[in-house]
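So this first bit is one chain, no partners, the form predicted on its own, shown in C-alpha cells.
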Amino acid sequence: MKLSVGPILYLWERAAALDFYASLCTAPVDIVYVGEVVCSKRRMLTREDWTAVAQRLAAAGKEVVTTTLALLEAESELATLGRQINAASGPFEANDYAAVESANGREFVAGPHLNVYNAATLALLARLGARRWVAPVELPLATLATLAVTRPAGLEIEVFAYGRLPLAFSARCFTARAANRPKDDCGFVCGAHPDGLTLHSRERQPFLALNGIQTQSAAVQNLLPHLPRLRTAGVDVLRLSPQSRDFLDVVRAFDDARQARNGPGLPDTFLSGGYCDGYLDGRAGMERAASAAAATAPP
C-alpha cells in the first residue's frame, strides 16, 4: 500500500510551502501532488518554483503528480489548464472534466472532485487515460470494495485517508466574505488561516471550515484505524492532506501502520473539530467510530 501527499489546499507563504516540500524528500511517502486546486488567484509559488519543487521531489524518488483546479470559472483558467497539462513532465490530476478532455490520450489521475460513483464511469475514465482514481470522500467502503472488484485492469484506487474533508466549491469566496471583503479585492485573507477558518454552529460546536471558495469539514478525517479494512477492500494508495503542524508525525504513523511496526502512534489533532470517519460506513461524515480512539492511544 502506497502513501501519497495531496496538494496543499490552503494559502501558505512561499517559504513555508517550499520548506514543506523539501521535508517530503526524505519522508516515507511514495507520491506527492503539487499545484493549486482551490483558487487561481493563489500564486505564492511561481511556475519556476513548481518546476524546481517537482524536480527535487522526483530526484528523491517520489512520483510527482501535477494537480489542477476543481472549479473553472473563466476562459483564462481553461487556457491556463491546457498550458499546465502540456507543461507537466509526468501525470496530472484531473479535478474537472475539462481537464479530462484536455488529456488527449495522456495518462492522468481521476481526482476526488470528479463525480465517479459507478463502474461505467470508472471504465469510461480508464479508456480516456486514467491510471488512478481518487474516490469521492463520501463514498462508503462497501461501494468502494464493489468497484474495486470490477475496476479496469491496471487502475489504482486512492482514498482520502487523513485531513479536513473537501466537501464543496462555490463561485463565492467565503473567507473574503467573512472578512467583509469582495472576492475581487480579497487581499488574500485566506493566508491568515493556514488550516482553514473554522465555522461553529449556534451551539458553538466546530462544524465546517472555510477555505476561500472551498468548504471543508471542521473535523479531520482519520482512517488510520481502518487500514486493514481498506487493504482488504482493494485500496492501493492512502492520501494524506497537508496541514500546517505535525504533518511528518502523521506520515510516520501511517507508514508504521502499513508496515505493521510499533510506533508512537498518531498525535491528537490540534484542530478543534477532532477526528471523524463516518463516511467510511455510510454514516454522517462528521461522526467518529469508537475504534478511532485507538489511533491516538499509545501502544
The other form holds:
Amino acid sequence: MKLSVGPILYLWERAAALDFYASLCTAPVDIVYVGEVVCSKRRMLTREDWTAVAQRLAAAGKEVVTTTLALLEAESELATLGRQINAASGPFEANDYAAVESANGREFVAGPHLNVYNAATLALLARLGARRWVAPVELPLATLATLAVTRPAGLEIEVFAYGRLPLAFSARCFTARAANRPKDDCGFVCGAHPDGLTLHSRERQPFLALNGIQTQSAAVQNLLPHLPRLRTAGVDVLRLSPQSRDFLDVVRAFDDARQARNGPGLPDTFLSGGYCDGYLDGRAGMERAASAAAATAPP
Amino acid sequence: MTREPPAPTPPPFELVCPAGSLPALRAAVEHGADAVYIGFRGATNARNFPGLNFSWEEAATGLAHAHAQGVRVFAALNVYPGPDNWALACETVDRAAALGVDALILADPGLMAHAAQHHPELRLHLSVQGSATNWRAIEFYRREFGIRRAVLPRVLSCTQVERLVARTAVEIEVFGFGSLCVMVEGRCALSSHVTGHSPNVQGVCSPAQAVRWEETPAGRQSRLNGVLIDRYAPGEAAGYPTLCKGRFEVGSAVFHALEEPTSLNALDVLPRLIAAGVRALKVEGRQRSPAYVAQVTQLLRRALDDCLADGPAWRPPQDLTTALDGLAEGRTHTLGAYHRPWQ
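If the structure you just shared is the form predicted on its own, then what does the corresponding form predicted in complex with the partner chain look like?
Now the complete complex, all chains and molecules, led by this one.
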C-alpha cells in the first residue's frame, strides 16, 4: 500500500507550511497533495511557493497532486480552478463536479467530496479520466470492498486513514462566527487554530472542530489498527491528513505497519477528541467500536 | 378505461410544494401549487421518515389527481445508492418513469446515467443533494445527462444566484421557504458521524431513533446518540435536535455555533429572483402535515401572484410575513445565504 499526505486543511503560517513540505521530502510517503481545499481567501502560500513546493517534492521522488476547492461559488473561484488545472504538471484532485467538467481529458483524482457511492458513478468518472478515487469518509469498508471488486481497470482506491474527519462545508465561516467577525473581514482568525477550533458539547465532550467553512470531527479517525482489513478490501493508498505536531511520527507508524515492521507505534494524539473509527464498520463515525474492541480483547 | 389527462404545461414561474403523503399532495394542489414533489417509500429519497412517502398505488392516485388539476408531479430519488440498494434505485427510476411523473429529482451521477440511458424522454432535475453551487458543475450534469433543471443549495447569495442563472441554459429552482440547511446539501456527513445515518445514504438527518429527551434539574435536554445537543431553560421553547442547530461551547462561549433554529423565507428577494430568470420556488417540508402544506402553499401562492403582478417594486406585506413566521421553525425567519448578514 502507498501512503499519501492529504492537503493541509488548515491555515498555517507560510514558514510552517514550507517546513512541513520540506520534511516530507525525506519521509516515507509516496504521494503528496498540495493546494487549498477549504477557503479561497487563504493565500498564505503564493502561486510561486506552491510551484516550488511541488518541484521540490517531485525531485524527491514523490507523486505530487494539485488539489482544488470543494465549494466553488464565485466566478473568480472558477477562474482559479481553471488556472490551477492548467498549471498542474501532474494530475489534479477534483472535489467538485466543476473540476471534473474542466478536466478535458486530463487525468485526475476523484476527491473525497465528489460523492461516489456506487460502481456506475465510479465507471463514469474513470471514463472521464479519473485514475484514483478517494472514498467519501462515511463509506463503510464493506461497501468499498464491493466496489473494489468491480472497479474500472487501473483505478486506485484511497481512503482517509488518519486525521480529523472533513465532515461538512458551508458558505458560512464558523471560525469567524465564533470570533464575532464577519466573513469578509475575518482577519484570517482561522490561522490561530492550526488543527481547527474544537467545539465541545455543554458537557465538555470534544465533539467537532471548526475550520473556516469546513466542519470536522473533534476526534482523529485512525485506521492504523485495521491495515490488514484495508489491504484485503483492495485499498491501494492510505491518506494521512496533516496536523501541526507529531506528523512524521504518524507517517512512521503507518510505514512500519504497512511493511509489517516493529516500531514505536502511534503516539497518543495531542488533540482532545481522541481517536475514532466507527465509519469503517458502517457505524457512527465518532464511535471507537472497532479499535476499542481490539484494545480490550483478551490476550 | 379513462384517458389520462395530458401532462400539464408549466407556467413561466413555478411554485413547487412538498407532499409527504396523498393528503398533503391534495392540500398543495388545492391551495395553489404549480408542481408538487414526492418521494417513494424506503431509502430512496432524502426524507426517509417513518409513515412518510408514497406507495406506488398512492403515487398513481396522486399523479392522476394533480394532472387533472393541471399540476405537475416531480419524484425525488435523491439519495446516493450503494451496491446494496443499486438495483432498487434503478427499479424505482424505471417504475417512476412508467408511472408518468413529470420529472425525476436525482443527485447521484450513476443513477442519472441510468435514467438518461433508459428513459431519454424523461425530464431530469438535479437535486439540491447534488451540491451544484456553480454553473460549471451544472454544465457537467447537462452535458452528461441532459438535465433540464437544477435545484441550488441554500448557500448562495442572491447576487451569486443572479450570476449563475445568467451563465447556464439549465432551468434554476431555488428554495423559498422552510427549514434551513446551513451546510452545503450533499456535502454534510455530520449526521452519520453522530448517528451512523446520513442524508446521502439513508435519506435522513439527525434521525428520530437517535434522539433522547431528558428532564433534568438544569432543564430539558436533547441528546443525539448520547451527545448533548441542547439544554433549555424552564419555559424556553425546545426544538427538534437537528445537530447543526444545537448550542455548543467554543472557547468559553456557549451559543448556536453553527446555526440558529430558524426557517428560510426568501420573499424579501422574490422580485430579484424572478427578474434574474429563476424558474421555480421550492418549499421545503415533505415531513410536514397536510395542514402545514395547505397553509404555506396558500400564503406563497398569494405572494407569488402579487409579486408577478406588481413586478420589482413588490415587497412582502407584514401580515404575510407574520403568518409565515407562525409556521416557521423557531417562529422566526432568515434570508439565509441570500442576504448573508454574516458576510
